[in-house]
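Take a look at this single chain in structure tokens; it is the form predicted alone.
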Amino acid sequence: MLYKVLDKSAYRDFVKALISEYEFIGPKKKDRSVHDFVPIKDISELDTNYMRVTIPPAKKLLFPPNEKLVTYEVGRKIEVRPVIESDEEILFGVNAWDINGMNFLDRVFTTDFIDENYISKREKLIVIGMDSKPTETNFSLSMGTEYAKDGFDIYLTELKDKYFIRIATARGNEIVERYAKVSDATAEDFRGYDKYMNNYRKKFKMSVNIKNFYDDFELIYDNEDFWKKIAKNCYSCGSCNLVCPTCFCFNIKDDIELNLKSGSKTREWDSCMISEYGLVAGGHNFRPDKENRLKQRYRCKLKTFIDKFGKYACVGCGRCIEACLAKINIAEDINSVKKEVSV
């Protein structure tokens, strides 16, 4: 890791000339309330003082909702070509919770089978990060992603006079020589991005006991009173997994032209919260209940992901509970979790 430090004064220019250069995607303000990650051609529509970003902005573009695989011709013989669709392009303004959630899907599609369209779109992203305003259902600080110590090429945090700039990569490095007027950061920058980091911390307002929940889970795991109790006013609409950064369920369409001689295969979000996601040939259903499958989604969020990767498949980035039409509340569960226990 490089640590240097950025002017104000040469902010604009840097980021002018990566606009000018690459392909930009970072916030821009969609509402008086909510930012999207859109491509960005002018410095004036780049916002990245925002709390709210619906769909995180990582998960979208290195995972799209809806992405061709393969195409196909049907002949003499079956000719399958693959279809792998990426441009370099920088992904600015991502907060850490969110470049967290991006490193748990990097394992995922490269641990089991390794994904080339995942994997070559993430090779040609470059990351760009910087700290952003928790919103109240945030309690990434509980756990342990409200800062990001790779996963990135470039983090900027700013402080009162420059910006403190963590270079992970070669890449980062390369690009910061050529586009920024940097310095070493001094043992005064690096108090400054201390006090910084102390003041930021006390900014999430939210926090679970996640501590002794993978124990505490398989205690409660078969009573059907707290799943009942707590799964009640679940729609089964999926909006918490849409909006999750690290949730990974699809599923595979087929598309064949009319002529039945070529045709393709098409990768689109699903959500292990609708009913009819563990439905199989034959009409029978893995889980055909709301409540067993709002207990799936906090196993797999909070514990087989401990067992598998050593971490968890939630980065707190608290989405999930503004999404939520029931307002099924993920960090007061967790909480509920060790009351139940502690009883």
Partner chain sequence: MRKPKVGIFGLTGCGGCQLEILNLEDQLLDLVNAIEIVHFTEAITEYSDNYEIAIVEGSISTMHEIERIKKIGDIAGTIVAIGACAVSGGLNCLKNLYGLEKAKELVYRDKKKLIDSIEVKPVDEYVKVDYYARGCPPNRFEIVDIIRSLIVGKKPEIPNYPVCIECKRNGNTCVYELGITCLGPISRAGCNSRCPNSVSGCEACRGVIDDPNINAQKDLLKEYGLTVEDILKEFNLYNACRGKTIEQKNK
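Could you present the same protein in the form predicted together with the partner chain, rather than the form predicted alone shown above?
Next up is only this chain, free of partner chains and other molecules.
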């Protein structure tokens, strides 16, 4: 890791240069309530000072909601062509917990099998991180994802009159050297950074009692009343999954052309909260009740991947809480598990 500082007066020139030299994706205010990561053509469109979460999360750039995987032709012999599309682009202004969300997906899409579609996009995505203010539903601090230690090329932290810059890759270093008037970080700058981080961590208001959840969850697992109560108002609408930066389930659809000679396969974001998710050939459904689906979602988020690769599948961003019309709240539910098992 290299540490540099950029004077605030030079920030705009740096960003403008990136916008003109690269395909540049950054947060832009979309309507009165949310921001979205979209292509930016002029610095005036960029709004890194977003408070509300961006919906959908930046994972859409790596794992798009609809993505063609193969096309095929059926003639005398069958021809199958993979479709792998990726372009070099900059993702600017993505915050620590969303970078940690991408880091989680990196593990998912490279463990057991290598997902070429994902990886080719990830490798070409130049990530420039930046802190954003946590919303009142954010519990990243409890999940240990409020700080990104890798998964980015460059990370800018806004201090009083300068940006503290962490550079994690050679590619990031080239960009900084070429487009930013930086100087080496001094001992004073490091002190400023530490002070900033202390303050920053105090801004997270929501906390969850995630310690021992791994064991607590087993104790509550068969308590039907508990799960029924929690899931009572759930619509099984899947919004919580689809806005989540770490949810990775997809469904593959086969589109055969009417000429019956060619076609394609497309994957689309799926949701474990809808009843069709547990439906298998022959009509049996493994999880017909919404309370079992919610329980399974929590298990997947907070337990399964601890076993698999030592990570939670939740970065505490709070998007699912904001998206849920039934006001189902993963943070409160984690805390209720603790309460329920301690009585």
